[in-house]
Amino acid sequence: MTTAAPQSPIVSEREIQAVVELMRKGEISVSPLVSEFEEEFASYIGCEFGLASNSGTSSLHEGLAGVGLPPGGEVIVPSYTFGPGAATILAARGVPVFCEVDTETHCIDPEDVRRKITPNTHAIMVVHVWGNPCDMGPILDIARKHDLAIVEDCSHAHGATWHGRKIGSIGDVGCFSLQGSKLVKAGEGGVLTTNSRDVYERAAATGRTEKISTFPADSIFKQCPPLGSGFKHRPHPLGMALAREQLRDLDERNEIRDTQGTRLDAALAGMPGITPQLVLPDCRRVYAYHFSGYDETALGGLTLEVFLRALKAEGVRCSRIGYGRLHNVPLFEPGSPYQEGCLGTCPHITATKALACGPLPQTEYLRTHSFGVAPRFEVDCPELIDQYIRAYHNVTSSVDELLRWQVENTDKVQPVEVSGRSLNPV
């Protein structure tokens, strides 16, 4: 049996102390901190502006806006990621066109992006998957080609780099999640990052709208103030102060991470069944999740379900994928409730064309063959590494005696439902 992964507390002394200091400054609504933030958060990807939000949602919201996504302007983006990331391109009053993931980086895939590609495409929104950099070079060729926009979904990549540049400086904006399983956490909130001055102002006037004052002289919106959009994205700053002392440790805590996760995989890619997600030459990852995929015909069709109870037996933490579902889900489709409104009588929208873009055969494969292989590693913990992978040798290792199982226990081991979040825990 494996024991429990050892972690540093979610909250630090010094972060409490910061949000203390703000508490009593009485700065629980506005503060000077929330700019000093993101300029630091900006200097760290390679930035010249940063924006801070209330959520990573919000940011993708703020992004699309800052890009300048028309009515109808199609967004292609990965059906394999979460929710709420390709629902924004509703928000912002565009259409998502879902497309396919390579299924050994579990990232973008650029041939089907081109495929996709139609008159009304203004934009595509990668996500770096899992803390996975996507393959940039061909979607930044196509992008050019094109003349679109790249908006990089980095919820997951803090850190992460693609050819020594940061995640979130490679496309025209990024748009970082800070909701509290992340890398680096306010609790609640985003960030945004992007070189452009246009694209700043554009996504500040969507959701920050205190910051259209300051604005150049010259900017257009300055015929705004006070409503913007009228959305209101403005980041609570108790959370920014949490943030912005993570952030300061985030190079030391991911190495401390990606060591315990380089390691667990390079002893699982030896393993049969088990392929770890595949990193790009010239590509660093960060281990803010662990994934990897999974190969039943290398254990004589050993199901992954029987396969994942086992590992839960052998005391591993481990997860089923809620990925790769949303060119499924009834927001998206043709003829649902979700319809009867904007979807369904908005003439930018053709539903059957752009909504209904199924089958995906390699994300459909990837959300039944990929699984959690276990919990982020916050401390340096070698030991309990070694009890991993002895718990996933004995495993792969056992497949006659687990088969014989399975063939006994054929009803009991049906695939359990599972949501549309990042992890469902066996």
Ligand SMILES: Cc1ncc(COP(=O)(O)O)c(C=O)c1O
Second form
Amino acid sequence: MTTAAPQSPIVSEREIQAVVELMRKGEISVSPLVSEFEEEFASYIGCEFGLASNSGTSSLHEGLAGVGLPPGGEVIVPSYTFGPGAATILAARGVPVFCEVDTETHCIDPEDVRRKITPNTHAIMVVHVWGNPCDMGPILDIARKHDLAIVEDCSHAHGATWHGRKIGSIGDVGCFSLQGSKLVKAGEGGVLTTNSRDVYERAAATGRTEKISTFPADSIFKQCPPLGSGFKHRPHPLGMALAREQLRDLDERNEIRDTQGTRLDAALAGMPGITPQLVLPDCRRVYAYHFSGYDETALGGLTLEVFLRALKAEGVRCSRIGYGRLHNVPLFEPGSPYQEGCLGTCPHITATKALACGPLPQTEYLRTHSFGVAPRFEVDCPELIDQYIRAYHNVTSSVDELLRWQVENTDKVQPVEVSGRSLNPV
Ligand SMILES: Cc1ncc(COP(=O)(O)O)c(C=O)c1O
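Go ahead and give the structure of the form predicted in complex with the ligand, now that the form predicted on its own is out.
Let us now look at the entire complex, which starts with that chain.
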């Protein structure tokens, strides 16, 4: 390939100016800009309340506190997600109960959610993984029937929609990462959205103590001195200035990214062994990350390792996957370095082991049968997409040759263990 992949992140001159302006004003710790961003973000998502924080992880923690998770309350969450996101359930004194994902959408499997409900279940944490909206209809039905809260992890899904509604406005609370690799970037940061005053106040009283003074007089939090709960999740205003500018361009930038991603997926869908992530009807996904299913049986048994090596030789920036291991990682099991005290030996967590370790065959399958297709394309680049399509075509049409190479080089292509991060370059 000749054309270099456009670099992400793109930081515009306007964004630089917004940050510099705050520095000139000396608003490097407290700034009214943070509330302005919160209002603008909430309004973009279609929610009454927005609450910014210093990370997506913090926003998830606040979101769980916001829905009133009691100590030991169970939260059903896919194992196929970003580990620290699920670990916020532990931080919020809850018990993660890992569930399956659907192997076509890569998102939470509502049928398995039904199976995982117990009298202790308090919430479902859905993850709109890689920017693809979850099957929210059945999730809303389950939540209504069993009186459960829905926490949406929207870290990949800024601007995505489900049935015309923005992701982040469908459950009780939407939690977004604004970290530097996300679609709206603060460098490091997060923001949550909700239509519930109760959720907002609980969340803010957990991580943004200074907000308590802005609560109406009848707020339950006005009864206690405004000390908060011992967490400080306040965001950095400079990051918020950057995120605020990024939000203004989000729709336009999503349009560009999604045009490139859709074009590539349309071509890949016609090639053997590659099954792009299924987008459900009446949903709009965003191409925060570009992953696809892989079926070696359609390519005569060509292993994913060899397939990725061949793509890399063609110049494709593809990656392995690290999601889908949480039901087996030591953090959630006895013997972890976190064993002492609340994360390890209290009865709530001892229960986690039994709950966490049910077999998750769909998740295991997806973990070993999916891969990162391409980097994010931040600019309109039809020639580069054509090169990617040609590269994929070259590999999928050279199966006999690649299978011969695979037989002769078994020692060189053992499956590689990858980390839990989303992108694991080949
Ligand atoms: C699905 C998901 N949830 C939560 C997070 C946590 O966000 P942050 O890194 O901003 O804490 C991430 C970050 O990559 C993520 O991908």
